[in-house]
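Next up: a single chain in C-alpha cells, the form predicted on its own.
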Amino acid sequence: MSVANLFFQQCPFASVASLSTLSPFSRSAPSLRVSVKFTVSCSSLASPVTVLDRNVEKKVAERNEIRLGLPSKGRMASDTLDLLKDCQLSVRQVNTRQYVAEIPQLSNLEVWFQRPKDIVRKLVSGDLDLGIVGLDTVTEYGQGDEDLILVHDALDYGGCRLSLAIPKYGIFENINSLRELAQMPQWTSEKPLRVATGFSYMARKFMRENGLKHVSFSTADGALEAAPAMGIADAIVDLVSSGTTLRENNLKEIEGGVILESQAVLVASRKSLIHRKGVLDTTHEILERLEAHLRAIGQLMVTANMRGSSAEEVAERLLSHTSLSGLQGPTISPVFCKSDGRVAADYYAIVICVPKKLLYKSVQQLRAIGGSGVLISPLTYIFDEETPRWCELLSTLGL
C-alpha cells in the first residue's frame, strides 16, 4: 500500500487533489490550477492537543547570563532588530552564522537567535529569560502558561490578525459571519467541518467558544489558502496582513471570525524576573528606552515666537485649543530684545510637543493667536516620570 492511501485511510476527512482541480463547493465554482506543496496531519475536535508538559517543574537553569531571544529569520527578525537600534541597543554578531550575539549596553546579556515558537517554548522551559516575537506565537505555543508575562504588548510592528477564511463559492457563497457558518446544517459528526490552520491551539478553543461542535482539523505547513480548492479544507485559519493572498485565492473572512489581533511584544518569564539576578533591572532598562521611543515617533517638537504681556496671557491663548497644550502643557520663556537703550521681554518663546497627524492644523492655530516663526524638530524619545508598563510588570509580579 502506498504512502499516500495509508495517509487517506487514516485521515478520512482529507482527499487527494490533483495539480488542477475543480472546488468541490459547486460545479459553477472556478477552476484553478495549483501548484504548491504542503503537509498535512489530521485531527478531530474531540482529540487532545499536543501541548508542552504541565508536569515538568520549570526550573530556572543554573547561569549568569541573561538570555533575551529575538527571531532568527524574515521581516519579524530585521524589524526587531531596527527597532532596538532605535533604542540605543545595537545587537553586535561577530558571525552571522552563529545563533549568539550580545548588546554591548546591556551587561550580561546574551542574544539567541530562535525560531519564533522556539523563544516561546524556550521561555516555558527557563533557558531563555526575554523574547520578543509575534502575540500570536506567544498565544498558540504558551498556551496560557502562567509563567509567560507580556512586558510590553504593543512594538508597533509586525501588524496581523489570525483570521478564519472560507471560500467564495459553492455552499459558502452567501456566509457572511461566524454565526451564519455554526448554523449551516452541512456539519455533522460523520462529516464536520474541516479546517487547515498551523495554529491548531487558538483555532480549536476558538471554535469551542463559539459553538461550532463538529469540526476537524488539519494541520499544514505551506499554502494554506489552497487547501479549499484542492478539496483538503473547507476552511482555513491562518495569519492575515492586507487579505490580497486570500482575495487572489478566491476566499473571503467573515463576520466575527477574527480570532486575535497580533503585533510584536517583549515577553519574559516570570520566574526568571522574580529568581534571576540582574533580569528584572536589565527589563526595566529595555522596557524605558522602547517606551521613550514609541512614544516619541507620533511625536514633534514644536517652537515658536509669540507677542504678549506676560506669561501667564500667551499660556492663556495657548490651552484655549487643546492640540497646542503639549504632553503636560506648553514650556513659556521671556525672549529678551533690546530697544531703546533699555532690555524688555516683549516676545515669549513657547515649546510644545505635537502629535504628527496634527502638525499643520497646529502651525495654523499657532499663527491664529500670534505666532510666528514656528520650527519643527523631530523627537528620538521621550522619558516619563515612570512608565506605566513598568509599575503595572511589578503590581503583576506582586512587588
Ligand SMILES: Nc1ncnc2c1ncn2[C@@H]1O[C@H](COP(=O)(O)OP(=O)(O)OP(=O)(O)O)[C@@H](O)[C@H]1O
Contents of the next structure:
Amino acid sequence: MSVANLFFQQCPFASVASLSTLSPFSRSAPSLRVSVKFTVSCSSLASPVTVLDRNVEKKVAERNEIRLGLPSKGRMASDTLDLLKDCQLSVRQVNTRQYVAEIPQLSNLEVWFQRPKDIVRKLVSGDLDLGIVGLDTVTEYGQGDEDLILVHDALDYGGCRLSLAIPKYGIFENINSLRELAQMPQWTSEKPLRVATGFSYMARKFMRENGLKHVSFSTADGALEAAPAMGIADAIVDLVSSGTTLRENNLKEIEGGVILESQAVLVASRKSLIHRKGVLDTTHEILERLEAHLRAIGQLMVTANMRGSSAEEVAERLLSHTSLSGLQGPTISPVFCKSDGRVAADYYAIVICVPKKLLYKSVQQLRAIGGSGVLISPLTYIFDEETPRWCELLSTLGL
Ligand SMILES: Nc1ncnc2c1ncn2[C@@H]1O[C@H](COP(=O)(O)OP(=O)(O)OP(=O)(O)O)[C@@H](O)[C@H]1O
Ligand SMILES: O=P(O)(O)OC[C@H]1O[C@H](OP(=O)(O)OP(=O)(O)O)[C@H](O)[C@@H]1O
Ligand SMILES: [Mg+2]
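Moving on from the form predicted on its own, kindly provide the form predicted in complex with the ligand as a structure.
To see the whole picture, the full complex is given below, headed by that same chain.
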C-alpha cells in the first residue's frame, strides 16, 4: 500500500484536491509512473501538505528513462531552450505549467523543468541523470560531490562571476584588495566581518582559504546589494555580470575577490553515466551537437575566386597568411572555363572558415592576394572526428 493510501485511510476527512501524473511520456509500466508528489486539502490542516510516496522513490531508482533537468525559471530558462533548439534538440512541452517534456530527437529521454538548485540536488540524489545550469549553482549545491561531472564546461551563456563586494564608503573607502580587507583591525571574534550571501558554501570556503578568520554569514534570496546600506552586513558575496547593480548600490569589487567565474554548463551524474543504460550514448549525442554548434557560431564560411596557375600555387598564397588557413587548410577547386575552344582552369574557388572576429581582416588579406567575388555564409555546425570533451569524459570515467 502506498504512503498516499495510508494517508487517506488515516485522515478520513482528507479530500483530493489534485493528483497529477507527472510523466505523460512514460513508455514503461504504469505502476512505475505514479505521481511522486500530490497535494491534498485536509480540513484539519491550514495549508495543503505534500506527501512523498516512498515506494515511488524505490521505483525511480529502477526507472529506465533518462532524465535531463532544465531550469524552469529565471534567466537561464529561455537561453537553455534556445541553445538546445539551435542544436536541433527542440524541447516539446505540452504547456508551460507542465514540468515534464520531451526532445523528440532523443528517444527515451525525459526533460524535467526544475529550479537550478534543485537540478543539482536531484543529480546528487539520483533523480536526474543530466542537467544544464550555471557553474555557480553546481559548485554551491554540489559541494564538491564527486558524483557530479562537468560534461561541457562552457555553453557560452549565463556568464557571470561570484564576487566579494564591499561598500565604497566609510571604513572601506581605502580598501581595494582582499589582503587589505583581511588585515583590517576591525574584525574580531566578537565583531566579525558580516557577509550576506546566497552562496554560503562557497563564501565560507573562500574566506577560510584566504585567511579571513573572523567572519559571520547571513543569507538572503535576492537584492543582497541592499544589505550593507541597510546595516545588515559589511560585505556581500553575490553574482556580478555587468556590475550595474553593485555600482547603483555604492558597492565595489576588490582585487582577489572573485570566487568563481561562471557560465552555463552541462553536468551529469557519474553513477548514471556508468550504470544507467543509454545515458552515456545520449550524453555523447548531446555533447556532439553542442560542441558542433558552439564551434560553428564563432566561425564564418568564406568562399572566393582566385586567379592562379595551379591549386598548389593558390594554396601557397593563402597559407602565407595564418588567418586564411581555415580549420585544417583551405579547400581549393579549379573553376573550368572554355575560351577559344579550349577548357582551362585559370581561376580557383577557395573555401575557408574564419573566426567571426577576424572576418574583415581576412577579406582584406584575400583581396590583397588576388581574391575576388568573396562570399560569406554563416555556419551551423562543425563536426570534428571526435570532440575533445568526449575523450576527456571517457578518461574521467575510466572508460
Ligand atoms: N546578472 C547575471 N548575469 C548573467 N547570468 C546570471 C546573472 N545572475 C545570475 N546568472 C546566472 O543565471 C543563473 C540563474 O539566475 P537567476 O537569477 O535567473 O535565478 P536565481 O537567482 O536562482 O533565482 P531567483 O533570482 O529567482 O531567486 C545563476 O545561477 C547564474 O548562473
Ligand atoms: O552585475 P549585474 O548585471 O547588475 O547583475 C548582477 C545581479 O544579477 C543577479 O540578480 P537578479 O537579477 O537575478 O535578481 P535577484 O537578486 O532577485 O536574484 C545578481 O544576484 C545580482 O544582483
Ligand atoms: Mg537571481
